[in-house]
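What follows is a single chain, given as structure tokens, in the form predicted on its own.
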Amino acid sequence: MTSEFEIKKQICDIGKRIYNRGMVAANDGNISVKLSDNEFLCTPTGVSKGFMTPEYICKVDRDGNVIQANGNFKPSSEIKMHMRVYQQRPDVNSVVHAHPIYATSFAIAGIPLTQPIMPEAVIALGCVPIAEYGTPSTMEIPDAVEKYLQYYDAVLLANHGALAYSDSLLAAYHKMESLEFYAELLFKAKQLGGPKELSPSQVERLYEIRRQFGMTGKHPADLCPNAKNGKSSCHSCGGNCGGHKAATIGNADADLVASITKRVMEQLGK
């Protein structure tokens, strides 16, 4: 079993990684790790994530109250957002929040990352929606993020940054790294005239690979109602065949979408 001190060292290492990769500036960003149902380690507020040592790391309970903190260190003011993720996703053991340049640019422009442009992004992330803007350090951000937590493993924060979470600290960081790489590729492809997206059949084959790997987390390959009914998955449905924009879609509309998709696929000879 990994000691608490070792986990603190790992948090500091990930902090250096996101700082050195330009995913945060100055004192931006925050990281947390779940120790138990009522104990969490988190980065302190007002400290550069690139220069932390283990004694900087704070411990809080599930309500964000301080259990242990050294000197003048205080938990990140964004701990409320982290706690909401842990409350809604029992499978999550770590949360990483950063401001990666390309991903945050899409968040500022109001463009979600839903285009299937490369196999790795399709398999690892599926797609990434944008949570509505909320004032930092308030309950507005946790409330905005909550509706996406059951359908996605990463979320853009409107005019703010990005949030990634997974069953381990390294996996959560990797999702953030993959998210930024995906955003950079999409941005540059748009400068070259626009990306050539993978076809629905190509996406479905990648989803099948993901299922064969037994990958954890939330993903259209597993959540899409079409997939559960033996039909082709919708890449950006997030479990609702349309994601957050179709949260109120009815069964009749879902059947219509599936029917149209089937016809299109037949015409394409897929």
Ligand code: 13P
Contents of the next structure:
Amino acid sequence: MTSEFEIKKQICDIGKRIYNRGMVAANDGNISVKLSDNEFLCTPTGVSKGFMTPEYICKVDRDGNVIQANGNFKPSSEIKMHMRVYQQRPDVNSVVHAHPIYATSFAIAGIPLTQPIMPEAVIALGCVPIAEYGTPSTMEIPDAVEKYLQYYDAVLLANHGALAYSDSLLAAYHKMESLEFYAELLFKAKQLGGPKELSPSQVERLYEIRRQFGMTGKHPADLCPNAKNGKSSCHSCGGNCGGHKAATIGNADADLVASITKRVMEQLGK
Ligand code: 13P
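Moving from the form predicted on its own to the form predicted in complex with this ligand:
Let us now look at the entire complex, which starts with that chain.
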């Protein structure tokens, strides 16, 4: 079993990666790892996550109360957001929050990542919704992300950044990296005249591959109400999978709704 000290070192390594890759500026971002149902390691508030050593790392209980912290270090101001993910997703063992430039730009522009443009992003993430804006460090952010947690492994935070979580620290970091790569490709393809999207049947074949591989985590491939009804996942609901807008559509064919929406947007020049 990996020792607690080893996990603290791994958190510092991931902190360096997110800092060195420009996914956070200055003291931004936070990382946590679940040790047991009532013990979690997390980064301290207000320090650069690119320059941490193991003694910086704090330990908290399931409510975010301090169990152990050295010197003046205090747990991340966003610990409540991390705890909400662990509460709602028992399969999650690590949470990473960052402000990657492209993903955060989409979160600021209010554009969810719903265009299926490359196989890896479709398989790893499906689509990525935007949780409503909340004031950092308050319960507004956990409350805003909660409704997306059962359907996605990555969420944009409006006007703020991105949140990714998975069954290991490395996998949570990789989700963040995939999310940023997808956002950067989408941004650049838009500058080149707009991406040529994969077709619904190409998306469905990728979703089928994901199912066959038995990939862990939550993903619209398995959870989209269309997929549950034996139809293809629309990959264009913008975060309404699982009962938000999709529920109000009822049994309407989401493929049809998606294609009409697309045509209207084209006519509007968007
Ligand atoms: P902390 O340093 O308190 O973790 O906060 C950083 C941050 O990015 C808040 O959104």
